[in-house]
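First, one chain by itself: the form predicted on its own, in structure tokens.
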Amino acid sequence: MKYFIGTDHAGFLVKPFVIEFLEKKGIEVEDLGTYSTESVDYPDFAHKVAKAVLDNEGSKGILICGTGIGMSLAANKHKGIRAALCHDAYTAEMARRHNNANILCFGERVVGKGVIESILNAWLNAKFEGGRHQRRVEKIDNF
């Protein structure tokens, strides 16, 4: 499975930690940017890396500003995307069980690298249950 990575400059300095994460569980990583601390616009990176999610079948991304509130809004104005705000374990694991998210999204200035790590070891084990949530998803990816 590939990994597409993007922040915008409020997400920058944590992404190194998740990319190191990630390779060391075996994961394939496409950093999209943005590459300094300097002050960018967060839709540009939301919407690269929901072009990259879509164009590459299996793939998913993640997202990372300062609350991930922008980025989320960002991807999910494109049609299959479903890009899920996290702030805790719990939370991503229910957006892949549940709603199929395929884009993760989080804030470098609400959750700590030891959250983090929580976060995303709960959305790579988390597996889609389908069933009902499969019509839900449906609902939403054809609305």
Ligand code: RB5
Given for the second form:
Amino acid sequence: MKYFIGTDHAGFLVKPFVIEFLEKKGIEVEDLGTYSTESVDYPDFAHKVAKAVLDNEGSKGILICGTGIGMSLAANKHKGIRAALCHDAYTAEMARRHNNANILCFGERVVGKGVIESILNAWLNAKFEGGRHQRRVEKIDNF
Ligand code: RB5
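Having displayed the form predicted on its own, please output the structure of the form predicted together with D-ribose (RB5).
Up next: the whole complex, starting with the chain shown before.
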């Protein structure tokens, strides 16, 4: 399972923490930027990660900006992307179990490292339940 990660300047500082957390669990991570705290536009990184997830079957993404809102709005423009903005473990778990979310978004300015760890653990440990949720997830793209 490969993860693509992207941030803007407002999510840049916490990125090494997230990458290290995932790599310690044996997960391969590719960092698609940004690579400094210089001001950038979050949609550029949301689109990069969304395209990478769509091009690499079975992969997932993590997008971090100040609030996570802009990243989720931009990533969800891509058909097949289900980007979930999660600031607690419960929603992170349900985003996988019920929504089959393939990109996790959160805000560096919203949550601290302890909460980020709990979000990541909940996300990683949860599995999509399929069944009625599969039908609902399909209706997201087919309307
Ligand atoms: C950048 O200041 C901030 O607007 C951005 O990181 C993000 O929070 C947007 O949704």
